[in-house]
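First, one chain by itself: the form predicted alone, in structure tokens.
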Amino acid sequence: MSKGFVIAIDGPVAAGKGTISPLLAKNLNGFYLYTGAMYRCLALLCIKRGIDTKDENTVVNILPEFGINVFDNKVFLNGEDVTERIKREDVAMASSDVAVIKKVREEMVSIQQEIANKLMDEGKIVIAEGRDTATRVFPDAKLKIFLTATPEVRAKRRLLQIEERGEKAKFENVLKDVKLRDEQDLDRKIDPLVKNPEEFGYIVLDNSNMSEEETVDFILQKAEVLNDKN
């Protein structure tokens, strides 16, 4: 049995990473590793406990109480299905706070690498999606995709997601949030969003004018070449 490999999908908020990655996993019979879910689940745990996500010491202290499991495209926090809950905006914003805590990132990266190594030993293709997947978590990933789109297109996608959950929002406010997240992700001291993805071996894919199917097909073509070589 040949050893599996990692496909790392990175990029700014609302670029389509969370939509495209599970589709890739399905097409490749691989495992979708949603790294961002770990930070969102920790942020949700803080919200549930009334913990200030900017209080690093308190956040780190609840790490021993944090348990996450991903099964059949569902995310469980300490046994509770939180798949839909972690998609909400309060969790998204809070996750940006916990994700910049050094101890938190070290813990999460260790978990992610352990999961992927076990799956690769079993011959699986791991589609890892989230911040710094190819720079910090899986620097040796066989395929690195930096998925991006214009802020306006990403804001429209985020607005559609919000509306599909039965919530309401104004495009102007969503666009403002997207740009704010970009600034936070680019400027943070720990594992920021890369400003020069090509230098880290990423294939940059601007899918502003591409459909989901076209985006998936593009990445599949790259992955199939690797699979044949493997």
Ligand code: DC
Contents of the next structure:
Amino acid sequence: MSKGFVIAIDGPVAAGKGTISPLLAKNLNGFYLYTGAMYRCLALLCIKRGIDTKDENTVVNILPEFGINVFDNKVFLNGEDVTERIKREDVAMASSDVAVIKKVREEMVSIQQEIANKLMDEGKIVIAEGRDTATRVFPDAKLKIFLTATPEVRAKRRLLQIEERGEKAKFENVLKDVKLRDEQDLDRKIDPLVKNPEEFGYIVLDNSNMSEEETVDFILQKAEVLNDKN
Ligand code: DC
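The structure above corresponds to the form predicted alone; please provide the structure of the form predicted in complex with 2'-deoxycytidine-5'-monophosphate.
What follows is the entire complex, opening with the chain shown before.
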């Protein structure tokens, strides 16, 4: 059995990574590794314990109590299915606080590598999605895609997701939030989202005017080329 490999899909908030990556995993019979879920789960644990996510020391101190499991596209925090809960906006905001903490990032990266290494030993393709999966977590990823779209398109997509959950929001506020989270991701000191993706070996894909299907097909074609080379 040949060893599996990683396809890394990074990019800014609401670029479609969370929709495209599971579709890719399904097509390639691979495993979808949603790295943002880890930061979101830690943020949720903080919310549950009433911990201020800006208080670095207290956040780091609860790391030993943090247990995450991911399977069947579901996310479990200390045994509890939190797949839907972590999609909410309070968790999203708190997750960008915990994501700037060095010790937190070290812990999450090592969990992500451990999960992927086990799967690759079993011959699986791992579709890793996040901000630093191609730069920090899996620098040897076989294919590195930087998925992006204009802030306006991303805000529209995010608004749709919010409305589908039965929540309400104004477009202007969602756009403001998207831009704020871009700043947080790009300006973070440790493992930021890169500003010059081509230099890090990414293929940049702006899918502002592409359908989900076209985006998936584009990436699958790149993955096929890669399989042919093996
Ligand atoms: O992709 P997302 O919105 O679910 O990510 C949640 C938060 O975690 C977001 O603030 C960015 C951060 N994150 C990160 O810093 N590194 C990753 N590999 C994935 C997510």
